[in-house]
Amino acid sequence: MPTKRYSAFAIAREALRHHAGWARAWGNPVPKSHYDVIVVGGGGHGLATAYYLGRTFGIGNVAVLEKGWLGGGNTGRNTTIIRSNYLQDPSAAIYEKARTLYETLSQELNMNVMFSPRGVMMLAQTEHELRGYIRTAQANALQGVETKMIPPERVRQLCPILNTDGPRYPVLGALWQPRAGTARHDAVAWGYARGCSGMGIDILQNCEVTAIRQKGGQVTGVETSRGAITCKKLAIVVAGHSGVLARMAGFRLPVESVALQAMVSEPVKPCMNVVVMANTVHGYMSQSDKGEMVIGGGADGFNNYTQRGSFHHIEETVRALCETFPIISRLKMLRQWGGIVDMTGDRSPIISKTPLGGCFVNCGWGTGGFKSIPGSGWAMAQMIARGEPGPLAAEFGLERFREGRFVDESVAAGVAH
């Protein structure tokens, strides 16, 4: 379905028509019997993959299959942090690609994704963490990623509500990325969906994959709740449910699924215009455009598929953040939720071919998936189109676990955000 451009003139025109002329942002087609590429997963990564398949690589006969509604998984259940100051070269490359694409994504998609490059600071609250961040800053300088270490005095200037002299968690410095920030998670999914639909890509909601068909070691199609569909290539992009789909395809993935929790407070007047991450206590916070304090916590210590989380992690995160940000101690929590994240052993993603011919997988982003959506989708689309991973995806193949060639961000950062 062709899409009309959003603009100030369009708003004025539709105001005169009592807003009766707005078209659907994306279509609701009937599934076709065959597609060149089927992308399973209608979150940010799946939609971005389909978008760049059509936009960059000219493959238009594509379907995105989502068992629920678009963005109903982790895309709509995160704290919207965008940064690229990772230690390992492959990680920094793909996250910086994503951050760069985020800067012009609103213009690219003709949808305001509300990208706010307000800056992200990662607090060093132990001597060990301080040494680690100095190392990361030096690595980022070699990678061309704009990051620097700042002293406690500068931390207080950037975020006056932060207590840098806490008895348990003093701030010794911070790793500061000024061009990092946040974006509106729903708008990112909606923008990619609208872009896909405008190119004729079918977006099929409430279409659950129940089986994967194969013949002679080659994928031939899928069985869904809306009937059988054949395809030449299949992309599995389903985050926490990647292991389930892989089992349908006949192979195993080195991932485990756990719930990651977050919450928002009641809205308050503007008091914080940066993103602060305190990895020692595994808490991070920013203020939304509506005034809510968006707070992220830790992942459960056991495998599960719940989207609720558990109380003890919330209590631990809030207790530590109240010491770091005394101003929030009397705020009321507005809502809390959990997302199902897929964790690899080295806390780095998998963008790879699989043992099943014509089947590709994009998973393992753990707790850092939102920030990578544009870069992940671009790299995945390139691999599907060419049949081999490109430079961005090359280091993230499944074979690295067999070869012991890890992209170890767990040890490097101490946390995977």
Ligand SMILES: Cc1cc2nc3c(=O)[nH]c(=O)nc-3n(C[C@H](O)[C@H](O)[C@H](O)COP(=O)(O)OP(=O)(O)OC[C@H]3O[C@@H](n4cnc5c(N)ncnc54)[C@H](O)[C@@H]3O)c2cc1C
Given for the second form:
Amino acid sequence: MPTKRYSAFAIAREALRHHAGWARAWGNPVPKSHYDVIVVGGGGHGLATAYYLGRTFGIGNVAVLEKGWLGGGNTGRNTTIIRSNYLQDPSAAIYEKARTLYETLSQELNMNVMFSPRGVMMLAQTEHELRGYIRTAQANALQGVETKMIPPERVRQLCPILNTDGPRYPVLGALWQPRAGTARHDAVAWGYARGCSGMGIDILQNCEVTAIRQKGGQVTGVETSRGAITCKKLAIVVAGHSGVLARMAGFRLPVESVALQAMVSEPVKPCMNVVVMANTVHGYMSQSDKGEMVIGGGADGFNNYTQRGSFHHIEETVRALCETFPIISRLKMLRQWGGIVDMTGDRSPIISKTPLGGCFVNCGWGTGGFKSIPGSGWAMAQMIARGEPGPLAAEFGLERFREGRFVDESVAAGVAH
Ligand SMILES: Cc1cc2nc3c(=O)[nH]c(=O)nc-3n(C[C@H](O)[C@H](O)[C@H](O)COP(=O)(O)OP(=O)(O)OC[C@H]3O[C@@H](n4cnc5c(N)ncnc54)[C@H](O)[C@@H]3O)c2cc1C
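For comparison with the form predicted on its own, provide the form predicted in complex with the ligand.
Now the complete complex, all chains and molecules, led by this one.
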């Protein structure tokens, strides 16, 4: 479906004709019987994969199959933090690629994704954490990722509402990434979907994959709630449901699915223009453009698919936030929700070929995959197009779990986002 460019001129033109000329942002096609590539999962990673398949690798006969609505999974449920201050080289490479793509994503997609590089600080509140962040800052310097350690005085300057003196843990410093920040999560999904649709890629909502067809160890297609579709290549990009799809394909994945939750307060006047993560007490917060305080909660300690999260995490998160930002203690909470995240043992993603020929998987982003959407989609598209992982994906293959070659990011991604 060809899309018209969004521009100031288009807004003026439509204002003059009562906004009657806006087209649908993406089409609502009937499924074809065959595609070169089927991407299962209409979250950010699936949509970005399809987008770069068409845009960068020239593969346009592609469909994205989504069982619900676009971005209705974790992509529309996260707290939108974007950063790339990871410890291990392969992680820093893919997250920095993603962060760099975010810088110009609004122009690339002709959709305002509201990328706001306001800066992210990760508080060091124990000696151990301080040593860990100094190590990360040094690793980042070698990786070409711009971060630095800042002292408590600078933390106070950047975020005056922060209580740096306790009551349990004083702030000893922070790892500061000035070009990290946030973006509007729905807009990222919508922008990629619109870009895909403009290239003739089919976005099929309400289309649940119920079985994966194969012959002689090679994928041949899928069965869906809208009928059977054949394909040459299949990409499984379904986050918390990766294990379910892998079972359909006949293999197992080393991922666990748990609910992770978040909440927002009532809107207040601007009081905080950075993102703060306090991982020792486990609370993190930013302020949305609407004024709501966006608060990240904890992950359940048991596997489940509830998209809700346990009640005790609400209390623990609020306690951590009140201790870190005392001025929010009288705010009312407006909404709370959960998403099903896919956790690997080393807290790093899987971007990999699978035991089934022609079937690729992208999952395991756990609590922190919003920030990686552009880089992950790019690396996944490259792997599908070439049949082999490129440099960005090479270290994230499934074989690392068999070979004990982990990309250990449990400190960077175990609790924080
Ligand atoms: C509360 C919360 C806070 C978070 N905060 C952050 C953060 O601040 N920063 C950050 O970087 N990350 C964060 N994350 C993680 C981030 O949201 C995810 O890693 C990321 O959105 C995963 O995107 P995805 O496209 O892989 O998955 P999803 O967006 O979940 O998309 C997968 C899609 O697959 C579909 N699907 C499943 N099964 C089928 C099927 N059988 N057939 C067809 N479709 C199917 C689902 O409906 C879903 O829409 C957070 C997550 C949560 C839950």
